[in-house]
Amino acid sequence: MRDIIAAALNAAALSGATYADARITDTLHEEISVANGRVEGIESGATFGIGVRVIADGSWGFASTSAVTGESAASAAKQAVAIAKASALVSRDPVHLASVDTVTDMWTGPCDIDPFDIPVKDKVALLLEADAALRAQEKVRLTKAHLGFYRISKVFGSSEGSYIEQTHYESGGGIVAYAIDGAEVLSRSFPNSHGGDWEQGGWEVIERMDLPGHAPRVAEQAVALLTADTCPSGSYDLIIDASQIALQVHESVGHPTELDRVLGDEAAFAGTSFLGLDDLDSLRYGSEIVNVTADATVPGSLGSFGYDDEGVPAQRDFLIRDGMLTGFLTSRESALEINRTSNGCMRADGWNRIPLIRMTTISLEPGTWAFDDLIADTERGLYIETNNSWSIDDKRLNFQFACEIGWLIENGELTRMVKSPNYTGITPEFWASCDAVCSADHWKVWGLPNCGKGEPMQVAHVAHGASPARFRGVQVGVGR
């Protein structure tokens, strides 16, 4: 691999190129669901190629195969270069890069059980097993259950000297039992809606979630919300579960703090952001208590790496600090926007895909509450879990979320179950209202593999560090 980088780069300056870097990716890929009892999907894939990204007449190119030798990582590199000097035709400022210390090393995320290992009749009978418990409620009617697992390696290289090899696995799955009663549909997920939950991690991951065991409690749930009241609409104490604000996290602070957002270079599929450069260390994005990092440390976050694809090592950097924004998910060019230096956020969804700013792992840092103090502290209130639906425009400033189930809070008491509760808010005004956050104990990294951005549009593998917060005064329900 190394020579195969080394043909890039060699190519890329002797065309012209006054920086460059070659990236080899080494994809596998599985996917196994059921539905109602049966297998409704085996899939597995593998993807392996070279991109290589250069600086020539001080404008990108990129260019990539999958034909990964060093005649073909050559001749990308050429086409690399060929683009960029095309590009620097119509572009305005010459590109400029944050610097970087060189380095030679290696990384491998956690794996005890290589997950591919597993037969996949093993993985099929774990599923239907999950299955089976959920329909054991006679009103549910509508099952699903799945697992997904990835190997990735990767192979960097720059013409500043860098060379680093990672190789990492990541394991995640969930099931959903669909309650139906005459028009009405209702869902309850575990351990997480919308992909269920995702680590880095073999099979030892899947075997901690038990989805057999959770799976009764699952389909109880979805029944008992067809006889739930509907949620009451009003202002409210809110607290939320720590999936949900792992949500909240990434849509209305994680995404509008991608420096590229806020300097216009990136607006498709997600838009742009409310922020501008002089919210830096001046905007009040929350109360006292909201504190967010950016951390590709975590042991076992989806968020987690050594190296991003600039070759910029993992680090843990603060977004918000006591309520005040502090900081930008930044690559080596943006960062120079505000005169500091990349915090490693540059990723491609693949070989064949130029590096973008994506979110590692975006984390409100835990508090100091116990839960059950939380609620006990609530005197009138609505407790929620776990994400049904949401809306945020394109600046993530005005959102709307629907949660499958919740609980209002009565006199520091849980009392009736609700269906369908739902909340709005405008994302300043929402993180100062936050008055109390749980502590690390309540604390959990959840893993969210399909988080979208570009165009064409490329898919990113993030995390998000939450625990249970409550929010005065929210917009509960309908109207305002």
Contents of the next structure:
Amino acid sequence: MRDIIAAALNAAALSGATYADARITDTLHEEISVANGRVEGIESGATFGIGVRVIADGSWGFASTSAVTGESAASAAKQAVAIAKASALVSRDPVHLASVDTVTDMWTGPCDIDPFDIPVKDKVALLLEADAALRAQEKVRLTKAHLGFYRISKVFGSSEGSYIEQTHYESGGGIVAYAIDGAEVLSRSFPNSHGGDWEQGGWEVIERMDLPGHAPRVAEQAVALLTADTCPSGSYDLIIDASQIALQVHESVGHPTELDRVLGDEAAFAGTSFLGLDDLDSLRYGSEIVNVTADATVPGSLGSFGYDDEGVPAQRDFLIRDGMLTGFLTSRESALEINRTSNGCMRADGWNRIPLIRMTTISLEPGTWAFDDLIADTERGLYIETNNSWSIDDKRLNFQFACEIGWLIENGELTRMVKSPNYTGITPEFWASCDAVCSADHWKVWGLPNCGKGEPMQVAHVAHGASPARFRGVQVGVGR
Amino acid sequence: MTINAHEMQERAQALATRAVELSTADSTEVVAAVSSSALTRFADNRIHQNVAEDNSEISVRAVVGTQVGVAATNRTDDDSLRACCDAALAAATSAPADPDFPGLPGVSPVEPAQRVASGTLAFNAEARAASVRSIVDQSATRGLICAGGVKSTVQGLAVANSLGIDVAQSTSGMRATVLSMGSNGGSGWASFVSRDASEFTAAALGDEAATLAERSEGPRDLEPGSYAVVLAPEAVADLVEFLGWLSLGAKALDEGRSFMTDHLGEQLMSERISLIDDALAPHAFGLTFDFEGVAKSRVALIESGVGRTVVTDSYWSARTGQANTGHALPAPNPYGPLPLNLEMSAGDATIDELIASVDRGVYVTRFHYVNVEDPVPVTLTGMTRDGTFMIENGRLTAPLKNLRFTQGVVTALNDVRGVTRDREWIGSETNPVLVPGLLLGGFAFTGQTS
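For comparison with the form predicted alone, please write out the form predicted together with its partner chain.
The next block holds the full complex; its first chain is the one shown before.
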């Protein structure tokens, strides 16, 4: 691999690049899905290639190929330089990069049991067992269960002299029960919706989930939702479970603090941010108990690595401290805009994509409350679990989330179950209304395997640590 | 350098047939794609990302009895193809027998179609940069900031199976998008999709977005509520794509997740709404066969508001007794068959006539971040973006701040007051939808970004 990387970097330099990096990525993937007792798919996939990123004439160019030879790598490098020179036809200031130490290093993520060594039959059997347990309830008319695994190996080399090899495994899965009655379709998921939960690690991650063990409760709750009242409309004190807090952090803190969005790089697609450069260290983002970190060093988290795809070492950084905006997610190029060095957030979705600023593990740091005490402290409220849908505007201000299930809180007690709860808000007002965050005893890192960004679309695997939290006076039951 | 689409198609066909030869499964299906794509993105009036990709991908579906497994690779030497076939076979032998699996489909005659344009093959990095220059100039000279992308894709795709299917086609497409932004909340959008990049007039697209951005400066508030709404084609496309994804496939119908479940043959929408899927139309994009190599059919999904049928593939055809319409996605496919060539029928009005018929309502250029709140009635929530206006006394008046909507699409399409005769291609350069503008009697706006 070292020879192929060198061929790319040499060809880039000879063609006129002032900077180049080359990244060979080898990804192995397996996905198994079951629905209504039938195996819907057993699929494995492998993708291998090299991408070469260059700066020439002060502008960026990138070319990639699935032919991983010295000759093809050099050809891709020359194409990248030609593309960079075309970019320079519509340019402004030349690209500069914040400094980074050059390193030669290896990094490996955690994995106790290689998931690709586990026979597919055993994986299928586990899913069929969980699926059967979901279907024990008559009104559960549709069930789904799935497992997925990745092994991702990357070799990175730069014209500055870094050479980094990294390998990690990811494992994830989940189950869903759909109770259907007439035109009503109500779902209940475990351990999370939209792809379940994921961690860096091997088969031990799946064993810990115990999908079959949780299936009976999931199915019972799905059926109970059919006869539950619809979530009321109005202003309520809202207690949100940890998995939905994870998505709330993702959409209303993670994305708006991506510095490329702040600078307008994603304006035409996913949008910009309500934040500006001047807001750093001056904007009150939330109440004083709101602390949010970006941490690529959390063991076993989907957002962890040794080095990002620019060769910047993994770091922990505060985005919000005591409610104040104190940081952005940055790259080597964008960090210069705030007179800092990169905090290492550049990742690419494979060999054929450029690195973009992506979330690492973006976490709402734990507070002090016990969950039961929080419920007991709430006179009139709503407790909700597990995301069902999400939407947020192009500046990451106006959001609306729907969850799978909720319970009213009356005089400090959870009372009636309600179906289809949703809520809406404006980002800084919402975080300002946060007056309680549960403690580390209730805190968990959730893996999100499906964060979309950029064109061509890139899907990043990111993570969020969260515990349940309370928000005062939130508008719920929108559109009812 | 000009891309050779014919060579890409031949290469894909050779890879597909070779992999079928190498497989030792009872029966085998291979999908091979050889592609070349490039995208020039711009933001803040300069090119900031500029990328190109060449790739070859092979997906093998191996069948043993009624056991099925799939494996994919992008390594194309014989050893790698053989390893991929072996992986698919191993997956198949690990799977339980599926008594409902009907076997791989047999040969069906596929309509030949010319879907490659020489203008797209020659649309290289310099040409893309020149287009971006023309777009940017339209905003920059008016003191506006613009962002967007210019993309081209050329692909040869082949499907072969051990029952004799051996089909291949090459396609090309290009797409350009422009967002232009003013300093006082103004924002305008324009997009263009074509099989042929030589049809693209960059300056005109840049002008359209910049003009809309100037027109929408200084947006004001609007009280949430239900309003008559004129949706430009870009906004209509979102509604149509969600209808197709959630409701118009045989799997969704069978599982009770479609609004047409138990209601086929009934009047479900306004008589002004007709929806077809037609990959065979002369103007269509993409392939004339599906990912099982089965010829695509023209399918009338909704006719004058009456729910008629849904699309199928070999599995759901066998399971439901409906004819196979040729709408399989790549295996394994948990979504079931889906319509990828949707067209909504045109009406007889212009967009100006629709606006002129509204006393008080809202004009929407496009939506943003739309998602599903309730799948059966296709209740969606999302935001308006890049050109939302008040309509008063038949005229566009004040620009509006972005509005959130929470609305059932089936309900909204029950009250259609007008449809434009002009339609536009909206979406990706590989499978866009063809849609008109619509005037709807009521649309629920449930919030606003202040």
